[in-house]
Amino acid sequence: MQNPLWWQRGIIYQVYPRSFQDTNGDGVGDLLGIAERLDYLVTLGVDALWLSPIQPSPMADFGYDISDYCNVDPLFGTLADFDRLLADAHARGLKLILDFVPNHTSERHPWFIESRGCRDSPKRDWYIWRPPGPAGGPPNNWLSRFGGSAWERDETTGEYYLHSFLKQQPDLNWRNPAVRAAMMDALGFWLDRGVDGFRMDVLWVLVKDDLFRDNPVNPAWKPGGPLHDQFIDLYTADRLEVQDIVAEMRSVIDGYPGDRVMIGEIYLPVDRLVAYYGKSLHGAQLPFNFQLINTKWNAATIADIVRKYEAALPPGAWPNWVLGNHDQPRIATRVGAAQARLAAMLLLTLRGTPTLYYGDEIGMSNGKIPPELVQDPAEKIQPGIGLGRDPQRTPMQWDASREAGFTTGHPWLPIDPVAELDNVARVSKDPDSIWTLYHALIALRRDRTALSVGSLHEIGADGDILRFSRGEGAESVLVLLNMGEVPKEVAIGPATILLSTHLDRPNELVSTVAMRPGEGLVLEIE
């Protein structure tokens, strides 16, 4: 591949602020803790770091509704504190990018305080407003992520406003030009800042159908599952006209110097999340691709995704694959902590773009909050379904002091008694740790330009056995990756291990290779 870009051959890292580091023991994280541990994103090896959002909120749902999409929430800092931690991220070579949410503001933006306050309003049609339907509740059947109707009734107007996710949560009317001007404005105020791009936060939701028609009844639907999901999505997603405002977007950002990137946050099938990268790959460069998250957890399942996902891509789209991130259970949570290694590895190793989650790195499981200490929204309004948000927002684990280093004050959410054992400064000084596996892996990616940048080959599965192969110019790497519980031999030619998930095997020459169950490794072909 010729002069790769940054976020091509690099490696995103999440930091969820709230949870990453707390400097003035309130117990909730800030930007001066993210910038205190920079030193550590450069010796763990990683090349950029994504903030979830950091703008004023009222934290209905923990800062994803923006009240001011122009500043930071004083929870978090300044915008002077943003200025210095952007300067030292960048003086150490990071990349940093910034959550952006453009479907829908905070109720008490004063965009829609506004709205609201009559029919006449300058900025009424700045939001989604309907008159109640013949029955004299919702003007549809649309439905709220976070459960019950997607229409709240504002009592001064009679009208009802959408909102996708929680009431607190209006959705913006992006068939609106003023709102679009608005909007690329907010880009640009960051971006003149210095930025190097932005993760679109639910990106396929933008527009919703103009004639506001019942989305189709889920067949597939059942008591006890999400309720938003009783219904199919027709109406109130992955709408045409979203890709025009994809394209806008990236237009502004490709209008500042230094290859910054979008990222697209899209759950959608493969098939409709590769629209996002755009006409002529003007969309986002990077529609984030979370198979590996939703995907049952064997060898031939990951080689029909890798090998379905290649060949739905466009000519010279650039691939992307992510474990885990704040929405999600933890990858040791979903597939146990010997499976994590070779997840590690699966991630570390295949074509593309690779996205951490904070915490991932030392081994981190979901965290057990207890009824009353629960936080998430998604929790509290569907209780018990397993929607909850909080168990993979935990802190950060540093060290087995009190709060395990996070903060001198009562975190936010509990820390994991786990954090004793499992902490940055235990397993980073343990050579048979998770902590070194991720770190031998990002260092052999960015030695080998066949794992960075090189080429995909020969995907596929033999039993518990997922096997495939990178290749660039004159260097040939094999990945061998046993999923199964048993002890595998391999037949696979000469060939010199580069590095096992147990890092015990290096610069081993073998011709057929014996694999220990749960068991990964990398191989340079002879």
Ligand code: NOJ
Given for the second form:
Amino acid sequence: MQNPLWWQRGIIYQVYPRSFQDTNGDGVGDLLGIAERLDYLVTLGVDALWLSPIQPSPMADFGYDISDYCNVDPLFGTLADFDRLLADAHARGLKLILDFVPNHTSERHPWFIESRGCRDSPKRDWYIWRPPGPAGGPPNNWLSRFGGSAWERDETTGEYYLHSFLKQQPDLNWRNPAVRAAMMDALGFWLDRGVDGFRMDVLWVLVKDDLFRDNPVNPAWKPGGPLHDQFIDLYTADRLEVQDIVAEMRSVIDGYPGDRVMIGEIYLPVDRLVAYYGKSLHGAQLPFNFQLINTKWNAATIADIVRKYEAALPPGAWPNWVLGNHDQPRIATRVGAAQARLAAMLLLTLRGTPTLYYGDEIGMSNGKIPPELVQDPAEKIQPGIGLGRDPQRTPMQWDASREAGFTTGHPWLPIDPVAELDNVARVSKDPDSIWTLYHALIALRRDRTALSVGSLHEIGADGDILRFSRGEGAESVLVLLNMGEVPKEVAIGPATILLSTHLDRPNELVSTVAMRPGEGLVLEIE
Ligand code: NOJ
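Now the other one: the form predicted in complex with the ligand, given that the block above is the form predicted on its own.
To see the whole picture, the full complex is given below, headed by that same chain.
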């Protein structure tokens, strides 16, 4: 591959700012804390950090409800702190990607306050207002993704406004050119400051049906399941008109010097996901590929996913892979500690930009949150059915000191007691730890062009063994992952082991390789 760009070659690391490092003792992480930990990210070897939202917010959805697109919430610091963080990151060769939340604002955003003021407010049409439905209730059957109607009646005017998420998160009307212009300006605000890109929140839901048709019933929904899934998102997501907006965002970003990147949060089947690369690839450079999050964890299924994804990519589109994020149960909880090592090897050897979720590199699993400490509205609205996201948002575990070195105060979510052992200070010195594996995998990926940007061949599953190879020029690397619970011998011809998930057989020459349960190998074919 000729001249790969940083976001193709590089590795992205997601920081959830509330939970990374607190410096002022209020129990919530902040920008100065992230700045303090940049050297850690350099040591780990990643190339870019993506911050979940840092803009002013009443925090009804922990920052995904923004009340000012062009500032920093005092909880996280100031714009000056942000500028310093960005300069410090750049000084270390790290790129910085911000979250951008285009679908909705906070109900406390001045635009919405003005919009709800009266029916003929100049900002009325900035949001989606409808009269009551024929029976006097909500205008149609659209549901909030957190459960309940997506419509909230507003006393002042007797009309309903749309909120695809919480009622504190009114949806913007992207059909209104003034909204589009204002949001493009907000992108410009951060691009002018020098950010290297954006992760666009819920990119596939920005536009809704202009006829406000009811969504069809989902026959697969069962009582007790997520309330939102009662209907299929036919009229409330992935509408064709969204592609224009994606292209416009891309044009704004491309208007700035440097190679800035647009990542899209998109939960759609692959055939629809790839549409977000845009016409002539003038869309998101990285429409997030979440397939490793939802997959059954076995070799045949994963081989199939990789094969179909590669086949679906438009010519020239660059792939990407994700194991977890702040909305999903952690990988170590989903597949267990042993398989989490295999997952790390998979993520860092597949073709495409990997995104790591903070703490996965030290093997963090979901924290246990007692009911009285629950923070996440998703859990409060539908308790006990596994929708809560607090468990994957517990503070980063830096050391074995009080509150794991995260805060000198009282952390906003409880520190997992395993922090006494699973913490950066300890595992980064342990030659056998998952941290050491991540570190070695990242170094190997950097060192081998075949792994960072090479092509992918011969993906397949033989029983529990997932195998594929990566190549670039004369370099060729074979990856074997034993996803099963029994040892297995695999005949491969003469090869040298570059790395095992078990970190104990470097440079071993093999021809038929004995693989332990849960062992993954990266090999160089002789
Ligand atoms: C997706 C974000 O990742 C999630 O945390 C948030 O609740 C919703 N979008 C709404 O903004």
